[in-house]
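To begin, one chain is listed below as structure tokens, in the form predicted alone.
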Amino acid sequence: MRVRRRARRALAPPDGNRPRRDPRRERDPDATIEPLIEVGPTGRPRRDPRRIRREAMTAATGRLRLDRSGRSGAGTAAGAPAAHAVAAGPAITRIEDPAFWIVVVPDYEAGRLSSHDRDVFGAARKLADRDGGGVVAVVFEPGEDPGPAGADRLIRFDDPGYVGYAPAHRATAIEALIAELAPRHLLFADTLVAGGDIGRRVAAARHVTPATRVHRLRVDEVVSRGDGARSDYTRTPPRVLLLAPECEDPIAPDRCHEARPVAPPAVDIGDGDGGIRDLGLLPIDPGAVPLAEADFVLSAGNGVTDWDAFHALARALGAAEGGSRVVCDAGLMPRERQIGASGTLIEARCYLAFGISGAPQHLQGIARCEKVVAVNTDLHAEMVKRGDLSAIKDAQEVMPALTRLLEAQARDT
């Protein structure tokens, strides 16, 4: 009786809410053109896995090419060629006639924007975007395009007198720029030998009190740290702002501004040296550099056993040495060389990690490093996933080989 009742229900004509299925038509790929995803009688999307499978078959090889991103469903007709997504760059934002200017003077060391510089540009965009302003980047050497960082205009002073450590000459150039643009604010990275020095010189020449070590910024308020980093001072934003790292987030990576080159104003810096002569960089022991200030860090984890090879490679690279918590807990490296949330947060341009698995606390310590290179025997280690470049190899084999290569290059030069 149960079988007969099921048969009668299957043969009964459909009511107004239940569509009848046609199995023959479903099996025929050439019957009609239907979407891969349609709306069912209940209003919910319904997928046809057989048709999706047929559409995924390539004509050339007859093999499946599945799109698991979910982009090939609704609105795609059977028999139509699959649309290939083209990864386009971000649209360039152009501001032709801004209401005012915000001037940013990045450190721009060796023609590259540091993470601190990008934070300063993020703060400049915050000040400029609310009232329709524009951001001007002022640099003194060729290098990286500041457009992706948020600059609408680019002014480059290319006189040889600005090269190297020349804070007096650079401050003179910025004074000429202020006379021409009358910017609402001037922003500098509050660093020891670049933005911090120049920004204070400009503020003194303008007879204004700058906001220094700014770590929190709004359009109508800034918070500066002082009194030996024990106190915060709140004030309205002055004309000259010297910003601490992480004062503001950089602009989103899908956003890019024009950075249109503009001719600099004429500046007469004279023949003098402004009382300062740049005698070049002094040689320094990389091991004496604090990790937080090191540009190149060579780090060891539990996977390093040949410590002689590790120290030899650090000397050949001229890199500061660091280590994971496991290494420092074992007494193999001093505690001040520990990298991570419970150690030192670093901002190196290059971080080379040997035998480090990549615990969350350690990854937090290298979050602001520009480039990470990982050497590990575990393909699935978190450090390998974090690395911009990774080598799946034993550290004890890679370290001496790399040292020999560096020594050979040094002999050739």
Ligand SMILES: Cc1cc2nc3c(=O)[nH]c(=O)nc-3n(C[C@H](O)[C@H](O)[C@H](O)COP(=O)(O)OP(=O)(O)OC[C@H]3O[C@@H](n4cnc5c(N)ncnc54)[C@H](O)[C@@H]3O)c2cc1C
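Can you swap the form predicted alone for the form predicted together with the named molecule?
Nothing else is written out below except the one chain.
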């Protein structure tokens, strides 16, 4: 104990301030180590960028070693092993006993959250966070974890009666949930066949006027668009809110909530079809779907030369066709199929880009796509960097190979 105190005293500066340790000098007492950040005459820290650059050169190769840690000049001596930051996921926020609940019923089509769904969760967090509330996600099929979108709890109603187009049954289930949770607000994506339908049914059953097509939202005020998009209506937020896309930003990617599974309340939806018979989806010609509404887009750029192979692949995939401005300018695709800042902005779940460089104007057009797959011969193309999955290959090779694979799969099933 005494020894330690003496050693500390030896390091104490003469002015009597707290002792300061210099780990580098302790490791090597003979080394002459100049600080990379010095204190200037005014007492403020002063950096010498030229010396920091010189220090970054390795003695052996003379090549620059780049410190991408963001701590440049803070004492990283050349030759010292760089500390690798371990990429950790976001910390999970747990809310045990919230003051009230906000219920979100995402469309959750095929068990996946759309960008619209995420906007609705962003709005729910805004309504919940200020006063210590919690967010409950209500779904009717298994699928994606809504925790990263902002859900504290997850309630899944699990009955064949909810599967497919079943807005009446789903509204009945939500009624039971309201009786149990007494949520402050219920939020739906204002879509034609899912949230918009269920939300209006829930509001009608409770004899409340919902706020529809909400495009701006605060805790004490919502703005709805109506009158053929000619007028905005402002009101205090009612219990049932049907939200337009981009009504609110999704929560930041560094946030994640718990989405703890909770058992649903018991509901009796009977054996009937609730007055609605789901006859399934009608197959449509993907080429007839406007690009802005297409879920799956196959797109061609200047790197595509085999147009027969491109059209055959679009047919096999059931994808809508799109293209870069270059191919539209060249008359290889109709102008209404151009994707980008001066074409159509798309929101496809999957965007498959063949031979497209990824110019900023083009990337603007696919900013809201969920998954991007790029096929390009250039490893450094911007589209390859943007891609969630990229293949460095000749488009003319990949397109027919993919078509053959799809045709073989179709034969086997």
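Numbering follows the first chain given and starts at 1. So that the term is clear: the rigid core is the largest set of C-alpha atoms that superpose within 1.5 Å between two forms. Just so it is clear, the model here is predicted, and its values are computed rather than measured.
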query	finding
At the hinge of two rigid parts that rotate between the two forms, the residue from Arg230, Pro253, Ala263, Pro283	Pro283
Smaller-part rotation in degrees, where the chain is treated as two rigid parts between the two forms	11
Gly303: CA movement between the two forms [superposed on rigid core, Å]	3.4
